[in-house]
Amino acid sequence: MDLSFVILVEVLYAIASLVLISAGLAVVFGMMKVINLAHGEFMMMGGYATITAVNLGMNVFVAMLLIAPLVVGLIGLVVERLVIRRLYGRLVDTMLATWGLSLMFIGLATMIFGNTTTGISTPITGFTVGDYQINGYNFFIIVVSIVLVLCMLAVLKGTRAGLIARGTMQRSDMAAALGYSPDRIYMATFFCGSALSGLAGAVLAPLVGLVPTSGGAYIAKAFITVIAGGPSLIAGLVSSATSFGLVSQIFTFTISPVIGEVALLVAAVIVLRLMPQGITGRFFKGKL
């Protein structure tokens, strides 16, 4: 009975996790179709400004969820007044654009935070479960991904805002000729979904030791989840998300956490070979 509940937090807490890493790409990609090579370059600065804040005094909790988007957000929106504005519909010129700010961020963080290892400790504590040991933050993050579902899910659905920002993306001239502007949209869109990166960095900074290159850990998992779930934001991303975090728990557990990553991969490679569209392409349909 322990062991289930066990290995239950841990299937939960890997779903959970590529949600986090994995939201913020969906809005840029899975809505504005920007192909961001820089997205674990943003998540790796959540990091570094969470645990810049908390080394200034501020409350970890603070600091994860307010400060981190925050800054993030503004950098991201930085980036596209200077550069993805001109890039809007150049998939190739976006992906190169997007490969030299990663460059560019990681030459920056090393500037000025070194090329060592920091982070922070976890703000909560861990606690056993009979002859187990849970860490506690775990279901921290569970609880963070199931409300950025659920505020996902009623900004996009249940808001004038949310509705504009659908619309345009699907026709940006229908937008423009009803009197909203496309270029406005765009860039308050690319603000929140950089936002979602640097929240995801600063909720999973407590948990990794940060550096520099941090975010070519997150990359390959985000854009894995956000492709295989297919052309449903909310539904792909949470379908994908369950589908491979269960794959993921089920070969760790098994097996070990080497093959677990690599039967996470395996599993994309089968879905997008059986399933071209994603999986909201050939379920959920019509889902948000």
Given for the second form:
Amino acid sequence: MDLSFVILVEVLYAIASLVLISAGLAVVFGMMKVINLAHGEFMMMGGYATITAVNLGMNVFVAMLLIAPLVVGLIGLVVERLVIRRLYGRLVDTMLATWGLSLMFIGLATMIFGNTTTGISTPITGFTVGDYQINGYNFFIIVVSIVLVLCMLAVLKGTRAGLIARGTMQRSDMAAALGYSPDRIYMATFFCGSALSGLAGAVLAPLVGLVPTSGGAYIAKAFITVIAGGPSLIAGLVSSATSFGLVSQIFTFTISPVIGEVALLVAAVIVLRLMPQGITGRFFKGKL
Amino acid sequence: MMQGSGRRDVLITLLVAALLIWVMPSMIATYTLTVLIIYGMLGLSLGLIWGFGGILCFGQAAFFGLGAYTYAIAAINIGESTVPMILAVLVPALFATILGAIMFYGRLMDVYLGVITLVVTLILFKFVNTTAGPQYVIGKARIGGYNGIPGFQTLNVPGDSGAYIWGDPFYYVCAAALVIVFLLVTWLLRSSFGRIAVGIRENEVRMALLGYDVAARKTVLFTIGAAIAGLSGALFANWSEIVTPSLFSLSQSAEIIIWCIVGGLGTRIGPILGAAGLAYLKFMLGQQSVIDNTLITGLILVLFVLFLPRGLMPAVAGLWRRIFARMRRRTQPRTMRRARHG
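Given the form predicted on its own above, I would also like to look at the protein as it appears in the form predicted in complex with its partner chain.
In what comes next, the whole complex appears, and the chain from above leads the way.
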């Protein structure tokens, strides 16, 4: 009984962290069709922003949920204006340019923060269930990711801004004809995407500790989650995070964490081979 | 005529290569030069499949690392370098055939191709990184996890395992290998296979409608690229005398792509020069500690994608052609007038 509860929390945590890791990329890649290989580095910067703010004496939750998304969003804005703006519609070129950006960010972070691991302690203490110790912070991550998905759904489906953004991504010429500036909407969407990545990096930072290269750990997972998710933004994100989270946790429990990660990657290759359009290309068609 | 110009090109290539092989050691130490040549071959391997086949492979480092590991493991087990060298070409090629068949017969296109090759490289990296325990053994060789495999038999004269090839002779072997691979690639691209590959790069549907088996041809090209990468991996293992999981790493993959972009896609010499040039730049930058190395690599990549997306070689060639054309235009009217009056 206790063990099954622990396993349930672990599985939910795995799914939640996949959703968190991929949410920013889902907006930037899923909506805007910009392949952002610097996504992991955006997360890394979110982590550093949090740690710096906490060291300056700020409340951990304010730093995590407010400062980090804002800082990374602004960095994303600068990146969009300087680089991405010139490359819309050129898939492979955005891929290469953002890879260059990711290397630059790694280099910059190394120069500023040094090559050592920095971190902050998790702000929530753990508790015991029967014979097992559960990390209380895992619950926080699960809650954050649920709130995040609901917020994205509400903004995209419920607000006028979400409607305009979705419309512009589908037919930017039509949006322009109706008097909206696609240039600005792209800019704002990219800002939101990078802010989401910053938030994810900030929330995950207390768990893992940061080095300038820690972004690389996320990028592959984020990509396969988004690509395997397919064309529908939120349905795809949730369905592929659920399936990959399940697969990786099953193998983590039965064999070892590393095999769990490898199993996740292998599952991604298989899914892409069977469903090149992603999960929502075959199931849940037409959902948001 | 085709054959005549081909023979002339081979002669010119050989002459230029011989001159370079003779002159370069007086400028750069042969130890450094050797690794530049090896990287050049690795650059050429991606330049072939990406520049001429249109296959964007983010995992060329997988074949490089696979070649190096195959050589190291086989060399420990066999103790003589000839068979391991051959295996180091065959194993990555076989791996690429399987992977390529899975991808190309699944009709995966550009971005998905990139992601799959990236993921496969990551799987290899993660797997090799965890094999530190004593239970991970192939024959007599321990895979060694993040510590890598040191202390294997390095290159020797075929048949005589005591006669090591190292230092200057190893430099000449690597240079000769690069020239041979370069000539083979040239020959391949001039053959009908190469022309069809370029056709597929330009328009896949058209080539399929013309009756060519696109998936099979892409798989073969992918395999050839992997074989070349495997050979360069084996040479690298001989040069560094240790193989580590970092051969499979993402940064290694990124570098190969940057070499190709900077040197120029769709040329044979561009990726080689890009690889050697950037590797040398990295070597020089490694001697200072003011600016981080990765920062500059990234900056170069961004600037090239934004402002010189076709790379150095095509840009230089274009400039050369324009200057040449202007000179000819200046002389041409005069000759024409003379012809009219005379």
